[in-house]
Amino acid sequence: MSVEQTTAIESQWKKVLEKTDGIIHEEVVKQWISPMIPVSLENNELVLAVDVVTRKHYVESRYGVLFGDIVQQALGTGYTFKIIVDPAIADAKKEPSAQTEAPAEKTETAEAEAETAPTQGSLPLAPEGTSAAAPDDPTSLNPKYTFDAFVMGRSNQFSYSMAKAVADAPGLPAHNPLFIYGGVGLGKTHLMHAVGHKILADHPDKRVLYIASADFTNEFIRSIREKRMDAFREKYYNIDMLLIDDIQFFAGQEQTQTEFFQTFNKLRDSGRQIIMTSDRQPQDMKDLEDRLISRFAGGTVVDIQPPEFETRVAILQKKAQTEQVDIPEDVVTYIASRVDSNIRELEGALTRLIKYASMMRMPIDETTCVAALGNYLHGEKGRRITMEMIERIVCTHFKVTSEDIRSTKRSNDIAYPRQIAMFLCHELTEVSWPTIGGFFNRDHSTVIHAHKKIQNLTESDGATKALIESLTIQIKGI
């Protein structure tokens, strides 16, 4: 590639990354987007180098669809982005300050593991001769993700809940480790950061870390060809709580699976928080060791689900007063419909809409919303199916009201379809029994025996079986 080409492909990654600002946190972008290195641009695809597998899942499974956008919205429509793994180049494309050469003994696990963990980005190792105990101030949080700032609505009070009871009272056996999984964007991180803040609220003297699991597994590697294992442990044996997102980026690497159970062990024995963010529950984990899955599993599992629509209308309010920025209601009605997806993409398209008004000097209304947003706004084609959704079809079809099928009425007019509809909750989403529940303001107990009373009338009543299939057909239709 001649110089020039080099220059020019160099010249569009920087558009890309000025257009992040705003969209991804500026922490992130700096970890995890700008060490990608523009290979090339040809046939509308931006080709970026990264040296290891992990940072190419984490950017494509966190960011995936913000980053997509962000690539169309600095290169032009029709543009996609791929990420590669190619070590060679990255590291030929390294400051020279960085780059550290690996002592010639290794492991044969860590340097297996090696080619999966991040280069970068990582937590420093203390210097030579002193502690690596972690830091007891709370420089490692995020200070936007507190209780406060955290929208609550039916697709995570549980997990709000229980994140709130662990901050109120942290080790205690019935919920330690507090494991919270969901799909990308919708909280997970937020309410790990927010129980963190409040502990160093009550408690300065707490010492709390949190870490994503791609830096735990670097700076593990990084401890062994240093040859510095002992202060490696010395740091995660003496903090109060730890949080570790991403849990599931574990997946294969044996040895750091082995260090990480013994440090689980050592804190959770003596009493000490851990809180564990994952995309899946511990049972759906593959190439984890069932000891790690027995442990995840032994304390709270909660989920997150995408937010229904009034939580998504009081997201961007809150978003909005955040910005200091007035924002009508029919423009805000207007986005919370059609961007249902996760909490990221929704603040998201609030900050587009915000910068577009502000650059084309144009008011904030809803045609500048469609010019602003474009095809970032979907229609209700195509939507998920969300526990709502159900629920209006369900009222519907029976001529009841949401607020009967959530009363305490137990006549059979509103016991039934209350029935109906978290039989179809169950199978049509991915959503945990607790949180239909919730949903419903009842015990999981009780979806259990719900869907287990409407599954044996399927199979023995076939006016049963006609109805859950026509009203499955209209809630996937919607």
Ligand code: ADP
The other form holds:
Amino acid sequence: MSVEQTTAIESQWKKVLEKTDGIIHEEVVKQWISPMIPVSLENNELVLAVDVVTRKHYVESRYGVLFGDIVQQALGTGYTFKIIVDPAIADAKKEPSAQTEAPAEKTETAEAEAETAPTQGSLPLAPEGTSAAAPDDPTSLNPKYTFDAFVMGRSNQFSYSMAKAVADAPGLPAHNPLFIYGGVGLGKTHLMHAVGHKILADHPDKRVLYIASADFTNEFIRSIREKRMDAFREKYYNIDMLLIDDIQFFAGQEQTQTEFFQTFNKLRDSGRQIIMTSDRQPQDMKDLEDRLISRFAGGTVVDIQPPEFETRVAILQKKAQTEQVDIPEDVVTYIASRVDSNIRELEGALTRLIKYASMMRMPIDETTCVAALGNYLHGEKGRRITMEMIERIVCTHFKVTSEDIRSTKRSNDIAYPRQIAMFLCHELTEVSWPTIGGFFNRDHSTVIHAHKKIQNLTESDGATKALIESLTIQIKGI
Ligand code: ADP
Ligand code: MG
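Show the form predicted in complex with the ligand, please, because up to now only the form predicted on its own has appeared in this conversation.
Zooming out: every chain and molecule, the one shown earlier first.
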């Protein structure tokens, strides 16, 4: 890669980091996002290298949607990102000051820093790059994830009541371990932290340890390498409650599984509670040894389903209340009916709306919602927006014909409507750049250029912004 290219990527990366301001907590940015190294920016994809797999999992699972959004805001709609684990690149490019002191030989999962000794309560272990617990330390409990903040609905009722039962009577064989499974962003981590908080509130002397399975693996590997297995075991065998998250990442890691199995048995057999989460039920964990599967399923297994409409509404209301923002009921319903798969996305949509409204000084209403969320929302249920629909509405507005728009004419009275139509096709449909190009008899780079131009105009020119909003509303049929 040439020096110019490197500089260009770095300046784009800087833009992305700037856009995180106010959206992702600065501690999280400092610790997890900014250490990523931009390696390429081609075909609208920003590739970032990280030193350890934990960082990739953490950013993707916790901030995937928000960060994707930020990348689009910084670089333009259509841009995506990908995180690769490549310690060589990540280390080589690190600022000297950010480099760890003695860069030992690294494996994919290796971390170089020493951890702090266990303390009582939630044990603040140091993640990579720090020597003390940071507020968003992934190995300590998130203060926001309490039972109070958890909205119960049909989809999570069973998990919620079991979590409560465990919090009230930890260690009972019938619910030890408590195994919670379900899709991403549905509240598994939240529930598990809620139990931890409740235990600590009732018994401040209890030692509760939360750890993501990937971090357990890293710590295990590091302990072997540094010949500190005694300390590792001492730590894990002496806790009162183990919250172990996303154990699907143990798949295929035989040594870690064996070690974890021992920890599990030690705790379980002496009546100490274990809560585990996974994206699938124990029986479906193909790469896990059978004896582990049967042990994991030997307590209570509960699942969390995607939230139904009423729960989504309640979650949005609760979140608005927490953020102390008034969101009209029709806006809540509007979002809840369109973002229906995952709670993290639901929260992401609301955060983005609030931020957009305050930045643009617009009221929080449906119009702002459409403008702020654009293709974040999955369109009207059962009604797919097509390029033909967009073309028809744009043509009607500008009083031009479909032939004009698809012709080679370059005069502004035709070129501008064409660019607007291309912009909207990208914003409102899932169609790719080349397909949009084909529809208008252009190649994909013309579409990308048109999109960029209109995007810039919506920022600098009030008339274009208003036009895009009004056309969007017509197309969506709101
Ligand atoms: P998972 O671990 O299943 O991927 P998380 O526990 O990380 O999901 O939840 C994603 C986000 O959604 C978190 O910010 C969490 O607080 C929120 N969330 C999930 N379920 C609920 C709920 N029932 N009520 C309120 N917030 C929720
Ligand atoms: Mg989780």
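Positions refer to the first chain, counted from 1. From a predicted model like this one, the values you see are computed outputs, not experimental measurements. For the two forms, the rigid core is made up of the largest set of C-alpha atoms that agree within 1.5 Å on superposition.
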>> Given a superposition on the rigid core, I'd like a yes or no on whether T396 shifts its C-alpha by 2 Å or more between these two forms.
In response: yes
